[in-house]
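Given as structure tokens, the chain that follows is alone and in the form predicted alone.
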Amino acid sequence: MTEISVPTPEILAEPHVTCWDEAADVVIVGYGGAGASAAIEARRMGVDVLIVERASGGGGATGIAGGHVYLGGGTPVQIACGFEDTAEEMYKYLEALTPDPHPAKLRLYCEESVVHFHWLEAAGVPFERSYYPGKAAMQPGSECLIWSGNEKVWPFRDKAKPAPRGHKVALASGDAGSLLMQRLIATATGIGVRTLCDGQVVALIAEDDGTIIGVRVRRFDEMLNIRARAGVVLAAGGYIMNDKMFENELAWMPRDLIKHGTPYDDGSGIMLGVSAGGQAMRLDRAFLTSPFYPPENMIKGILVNAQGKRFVAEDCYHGRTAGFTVEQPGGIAYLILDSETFGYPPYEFFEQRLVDGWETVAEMEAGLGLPAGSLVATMERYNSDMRMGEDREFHKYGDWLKPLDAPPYAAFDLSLNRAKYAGFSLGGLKTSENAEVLDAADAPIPGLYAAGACAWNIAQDARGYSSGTCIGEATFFGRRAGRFAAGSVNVS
């Protein structure tokens, strides 16, 4: 459990609420992927659902995301593209990759992944039956299936049979999450989900025994008390835009981070949960990235630190590479290429500067200010392995094995606080597999649920991340939050 560095709101006792201005069976705080999924699931159970959203419309961080959903176990897209996968192999991969795995949650997510795919399509989210074979942070078009994680990376490829599981929404754009949210919002509206926009939930309302029965909302110049007859779902996003939390909880992150989120990703959902007795888990965890590919050929290069030594397999998912980079002395990292692997990193806004070119490795070593003999020894060892067709140090996948022996040589600076990095928070409220917010004794807080970026689920750090995990878990556990919040309502 993590101590929060900012004040938490006071919880309101029911006797102090003199009147109710509005009521619904299920009240949802936030209208991103988790909130929309919770609303649809609850409404389909026949209950009255009200979403309270701070912005003037839905979307949240999901609406500005790349639109990948991490799904497997034999989805229709995997089958159509000729890939075999099972829930068990998906589980083994995620379990090996997740720092603090929750077996029950992982099992549910993997075993119901195909069902969740069909649920998304039934809600109007489009997926092509197509495959993008390249190594990229984002497909260039509307292609669906991609290797979006570390499935082929050692040691994970030895622990679970690799399969591509990144399912991108069918939009030729880097923010295909916008289409996903358009479709979820349209579905929610069409089945009668009600929405109150421009409203900030400032407090939870509880009975004497701690049961959550409503929320207080600030909307323009008025305060509204909204009764939740069955439950409140917190789906208000992460905390990356809260400057104080960023400075305290994420002190290890680069200070000039490109923060991915909306202005309202300020941790308010987490703080509301803590005010009710919930546990805030691992607020020091975050996603971090600065991709250096495509072109794919650059993966055949090597990454070295300030000591001239390799520190990670270069074919890792870009978040894993960044997770290792931040741990290096001084955050220093250089991408080393020769004339046959040379290319320019794809995203100019990451500012990964070309340092220079050199005719020999010794000159490059001196030019980068590395310890005498360090890079020369690293390159000699690496090239010897490449000629034998094996990366004995980091076990890079066979597709990326090539000696770096064709001068001239070049180096790109991927160092923290020199190159730019992007990221978002990952810590959140501790929840059960049914999305119930848990107190200090790990008991569910009656009437309170959480999902998405304000909950602590599968996406836990950059080194163990796969693209699509956040939207995947947000929509999946959002559904569970809506279902279980609505479950106590007697619908005639």
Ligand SMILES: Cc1cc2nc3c(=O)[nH]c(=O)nc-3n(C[C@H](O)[C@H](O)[C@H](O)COP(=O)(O)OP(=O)(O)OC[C@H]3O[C@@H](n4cnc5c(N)ncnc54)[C@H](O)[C@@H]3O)c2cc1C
The other form holds:
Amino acid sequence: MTEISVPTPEILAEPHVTCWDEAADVVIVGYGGAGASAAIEARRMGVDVLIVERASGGGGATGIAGGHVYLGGGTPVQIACGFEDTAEEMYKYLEALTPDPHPAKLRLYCEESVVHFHWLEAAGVPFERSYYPGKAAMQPGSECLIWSGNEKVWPFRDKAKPAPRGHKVALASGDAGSLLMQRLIATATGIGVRTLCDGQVVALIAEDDGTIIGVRVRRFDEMLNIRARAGVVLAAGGYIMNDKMFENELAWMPRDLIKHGTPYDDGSGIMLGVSAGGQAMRLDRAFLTSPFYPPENMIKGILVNAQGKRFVAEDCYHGRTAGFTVEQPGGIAYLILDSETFGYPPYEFFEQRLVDGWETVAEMEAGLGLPAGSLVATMERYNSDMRMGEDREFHKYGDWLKPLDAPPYAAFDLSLNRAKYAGFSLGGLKTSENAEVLDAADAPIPGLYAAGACAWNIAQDARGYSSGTCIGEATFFGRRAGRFAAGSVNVS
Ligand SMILES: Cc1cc2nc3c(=O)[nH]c(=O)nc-3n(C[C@H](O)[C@H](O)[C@H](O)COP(=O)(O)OP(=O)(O)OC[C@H]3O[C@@H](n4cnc5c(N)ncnc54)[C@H](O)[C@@H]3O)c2cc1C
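After the form predicted alone, can we look at the form predicted in complex with the ligand?
Time for the whole complex; same chain goes first.
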């Protein structure tokens, strides 16, 4: 549990709430991926659902996201593209990469992944039966399946049979999450989910025994009390845009971070949960990245730190290489290439500067200001390994093995605070596998549920991140939150 460094709102006791302006069985705070999924599931159980959204319409960070959803265990796309996968292999993979795995949640997420795929499609979210074989942060077109994590990276390839599980929503753009949200919103609207936009939930309302029975909403210059007869679902996103939390909880992140999110990613869902006695988990955790590929030839280069030493397998998912870069002295990292692997990193806005080109490794070592002999020794060892066809130090996958011995050489600067990094928060409220918010004794707070970026589930840090786990868990546990909220209390 993490102490939250910002003030949390006062919880309002029911006796002081003298009138209700509105009521629904399930009230959902936030209309992103988690909120929409919760709403659809709850509404399909026959209850009255109201989403309160602070913006003028639904979407949230999900609506600007890349649109990868991490799914496996033999989805129709995996089968159509010729990949074998099982829930067990998916579980073993995610368990190996998650710092603080919750076995029951992970089991559910993996065992019900195929069902979740069908649920998304039935809700109108399209996925092509196609595969993108390249190594890239995001497929350029509408192709669906991609290796979006560390499945083929050592030691994970030995722990679980690798399979690609990144399923991109079928839109040929970098924000395919927009189509996912359009479709979920259309489905929710079509089945009668009600929405109150421009309404910011500022407090929870509780009975004397702590049961959550409503929310207080600021809407322009009005304050509204909204009764939730069966439960409140917090689906209000992350906290990367909260300056105080960025300063206090995420002090390890580069200060010039490209913050991925919407202006309303200010942690208010987490604060509301904490105000009711919920536990905030690992608010110091975040996703971080500065992808240096494609072109994928760059993966055949090596990453070295200020001591001229390698520190990570270069074929890792780009969030994992960033996670290791943070731990290097001074956050310094260079990507070293030779003339046969040279290319330019794909995204100019990450400002990964080409330092220079050199005829010899010794000149490059001096040019980068690395300790005498350090880079020369690293390259000698690496090239000798490559000639034997094996990376004995970091076990880079066979696809990426090549001696770096074709001058001239070049280096790109991937150091923190020199190159740009992007990221978003990953800590959140402690919840059960049924998305109930848990108090300090790990007991469910009656009437309170949470999912998505304001909860602590599958995506837990940059090193273990696989693209698609955020939208995957937001929609998956959002559905569970909606279902358990709708079913938890007798609906009048
Ligand atoms: C650029 C970008 C690319 C990404 N790409 C991917 C990807 O490809 N795959 C992946 O898995 N993840 C990706 N992510 C992360 C992922 O999008 C988020 O973690 C996930 O979508 C969060 O979903 P959510 O429903 O919890 O939050 P959101 O979608 O952000 O929804 C939260 C909603 O709550 C509203 N809200 C906030 N506070 C209140 C309040 N007090 N009262 C009422 N409403 C409130 C917000 O306005 C917002 O609409 C990406 C993120 C970004 C920003």
